[in-house]
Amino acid sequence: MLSRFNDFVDRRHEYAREWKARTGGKVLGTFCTYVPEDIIYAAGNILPVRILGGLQPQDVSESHIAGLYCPFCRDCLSQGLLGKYDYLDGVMIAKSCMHMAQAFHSWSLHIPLSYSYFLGVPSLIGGRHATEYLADEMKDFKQSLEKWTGNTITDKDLDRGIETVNTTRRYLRQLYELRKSDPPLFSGAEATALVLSAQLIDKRELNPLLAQLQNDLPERKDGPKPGARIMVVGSENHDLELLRLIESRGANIVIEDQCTGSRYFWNEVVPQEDRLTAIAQRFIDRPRCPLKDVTERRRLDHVLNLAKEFNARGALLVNQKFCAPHEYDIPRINKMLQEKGFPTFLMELDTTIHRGAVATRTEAFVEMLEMDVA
């Protein structure tokens, strides 16, 4: 059953196309997983799909976007200018990093849709009146999302999308709870589709397949082998080959603090009597990007328990070329799990990436965990 999460991956556009056929539905592409989809579920017939590069050379985006900036911002620009998402109705973004933002406004402007919106999302997340300032954005943008559809989103609506979101989260927490069995009952590949799948696929239809896949994997019978556990953490990464070659290589991938990982649906949104207040609360509480987390530093404590909890003898750091936030978060990232007993090795990420080198410095990783486990 797990292929089939892959499929949806492979053939998110031949879905998003097939559902807006069979539902007479809205597509709205997404930039950044700092969107409400609670409140984008409330709204009705519309479905967030997330914004992906397609991971092959490009240079399509070079008048439109600096070299400088991260791949794959410049991957998912080049895949709306190739028409890759003809489908879509609208985008919209959360306040992230100035290269996405960049590529959503570039997107905005010479990929002209019926919709277009900026979220904001303070970067100062931890402030006093973040919850507050966050709550004031939540509202306006869901008078967007009423101006756009016509249809007038009530607090039924937004229960019902918040339980909608929240199913999702919760069954993605409790399948992830069986990566801790050594070895864990499936791979860190299948889990990135998992959750990717969860960010393309109406979860409507996807809650009834994620329930049924937790009653089916613990009675798994060709799941991973023994092998050294390791974490990822860093930025976005939803090459799925890329994983598969790491774990070809004697590595399990057990827990990962990524946008396309655990990051996602780690928490879920506490009802409250203002539901968009509720909602903002979630982000405020939600494990941080290294572009929130710039004075408390709790993301140092958040991934040393999950190394902890996930029992990974080392972590793998990568980080897409040129992307300032992580560049920044990382050293700190290596100093605090190394001096915590978990060896890390660093991986740079492109649009592509050499495939050789990295069977290669994997394999060197899995030697020394293994001499160190001996």
The other form holds:
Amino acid sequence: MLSRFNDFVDRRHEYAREWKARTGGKVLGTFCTYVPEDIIYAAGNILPVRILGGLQPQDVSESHIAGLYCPFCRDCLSQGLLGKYDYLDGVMIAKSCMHMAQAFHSWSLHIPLSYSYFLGVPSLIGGRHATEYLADEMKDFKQSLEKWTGNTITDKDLDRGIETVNTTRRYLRQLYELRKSDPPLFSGAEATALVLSAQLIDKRELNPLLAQLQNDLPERKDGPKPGARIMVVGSENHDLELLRLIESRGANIVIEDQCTGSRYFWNEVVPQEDRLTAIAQRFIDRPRCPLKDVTERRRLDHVLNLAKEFNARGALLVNQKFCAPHEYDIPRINKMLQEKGFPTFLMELDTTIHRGAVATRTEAFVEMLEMDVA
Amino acid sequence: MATSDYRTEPFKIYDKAKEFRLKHYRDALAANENGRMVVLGNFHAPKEFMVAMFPDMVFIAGEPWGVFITREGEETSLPRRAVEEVEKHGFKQDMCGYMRMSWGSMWLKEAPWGKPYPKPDMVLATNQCDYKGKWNQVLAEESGVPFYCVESGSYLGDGSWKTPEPAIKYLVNQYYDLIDWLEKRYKRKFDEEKFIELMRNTWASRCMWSEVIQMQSNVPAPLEFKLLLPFFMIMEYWSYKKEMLGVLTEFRDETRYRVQQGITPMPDEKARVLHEGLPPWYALNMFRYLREHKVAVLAGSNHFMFMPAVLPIPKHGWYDPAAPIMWDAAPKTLEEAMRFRAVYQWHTDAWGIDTRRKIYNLKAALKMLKANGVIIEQDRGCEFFSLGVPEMKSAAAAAGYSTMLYEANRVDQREWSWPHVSDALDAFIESLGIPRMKK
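Just the form predicted on its own so far, so send over the form predicted together with its partner chain.
Then the entire complex follows, led off by the chain already shown.
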């Protein structure tokens, strides 16, 4: 019942091509989950698709992005340069880290498309003017989409866009509740496939499938076996094979604080008269990416609450190699979790992974949790 | 390319500029003892707001602090011990080099010259890249002092010179909040007139700097990269000070004199190149190596981007020298002063994150300075300067310039490999038509 979401991830390019042929719509590649999909859905027949890496060795990005930038941004760009995203009509980024900004710039320079947009998003999101500023940026973005598509986006359209994306968020949040049981009703790899599907598939088609899943999952008989309950905190990770490997060694991933996990959908847009302000406010209130957790820290409490709420026994802290924002937060999160009684282990992510090392380290960690020797 | 010989003469104002730098560090290290307020932060932090309220305050920017440790702490191996201390705290070696020097010095409670690390009263930053906000967040947390941070907003990413109004409004609003926060916290009135004066000084300094950089297009060049370095610091740190405006005036006048008299630091200039990015501060001998090969290093395009005057609508492109000082366009009211500061901060930050701007600037600088090539430092400890570097190199090469890229870390000497860099330099020098010297 969950395998179709895995297929969505594996066959994402085929899906987008088929969607485009079927609907005659435009496909917009996005570089970060701070992209306001609500406005894109309001614009009509546009499919936002998160650009992901191919998780294969490649040699085409090195002349565009320095090796000291993270493997994820280089892998994403490589997919564009290799023609894997030849169906895209446009690309956009919401200001996140400099590494992804570089991938976006190089993409725009070398893969000309009819639309390219850099959306300003504040990093100091606790600031008094952040919502107003972000709403101003959303207004400019809305106008640029109107110019690109030739359609005016009305409040009614925005309401429809918000409802479409909010529905996905709501289903995912409700489905995540089913991970609280022991063992959880679905695995970490399956959860990530669900979230990634939401970043890749037309939500108007996805939502009924999520509703069906919500109905069927409680009856599931072939779910994960009992295991050590762990949470994952850190960088983007769409390597489902890696997650399967970890879970095949006695661990059950029960929650993630990642943009490929709960951070993507955790809160909904709360309606306001000014729709763009409402959309902006959701991003301000969203569980923070480390880059947005400047001045007063909020992530530590959020991560701790998730660990407790989902009854995790330990945590896997992951960061994409050279990912500066996570390199800042991980030592603090590591210290905090250990002090609160959650053992941790750290893993650096690259385009490809040393399977043997991951398996051995996971087994050791699970053993430590089971023996309660942390 | 120049082939004939020219006159040379020492650049007199250079030592004066260096002395200001040393005086700053003496003041910084004695600030606690002397009861002066110490504010930590980064170069582009809105420090002028503090100055308008606390004229006696000592502001210590983390970037030059990293250079200070690297250059002055070597005797006690402080640079190495500082970065190792950061690693002991769980932070990785690939993170910002300046930041690691700053944190390491803080955790070791140690500064160069046998002095302790200055205890701050406050941290003030601008969140210019992925590091600046979080770097200073940790400084404030560890020191247990208040932290205030501002940021620029959107970056258009399309290489255009448009100034996005939402971003300027956002910055100006943050400045007003900063004033409000400072007034409430320190129960002291913000001196608007003083702030306007500081911004007018900044305006004049930037006009002056633009004029000097323009003069580097003369053949022979009146100055070289190394001679510009202490003035770079003056511009970044104290361009708002009247006293520095005087120094910069001397700087401009002496440079003008050198142009008029045909005076150059390199009388036998054979080729002219740019150095992009900042140098590894412990290995400035690489410039001597270039000098021995008669290669004049003129400046880097960041010299243009960080400090020129900012006109509301650049009429003649970004490199408008804005000379003589355009006092009519200088800010006169608080509103204009706020906007001026926001616009130049935004353009500086946008340069750092917009590859197209960097390419445009590099090509424009190469052309304007009549350069033959460019050396680009790919800094392993600086994302801000590293953004766009491979694209810049490709663009310069496609435009017919000799190019060289070398990897280094400005402050972490463990990343330095002179054999590799000198090999690359040899090949680069040959590409300029200059035979390599026997080693």
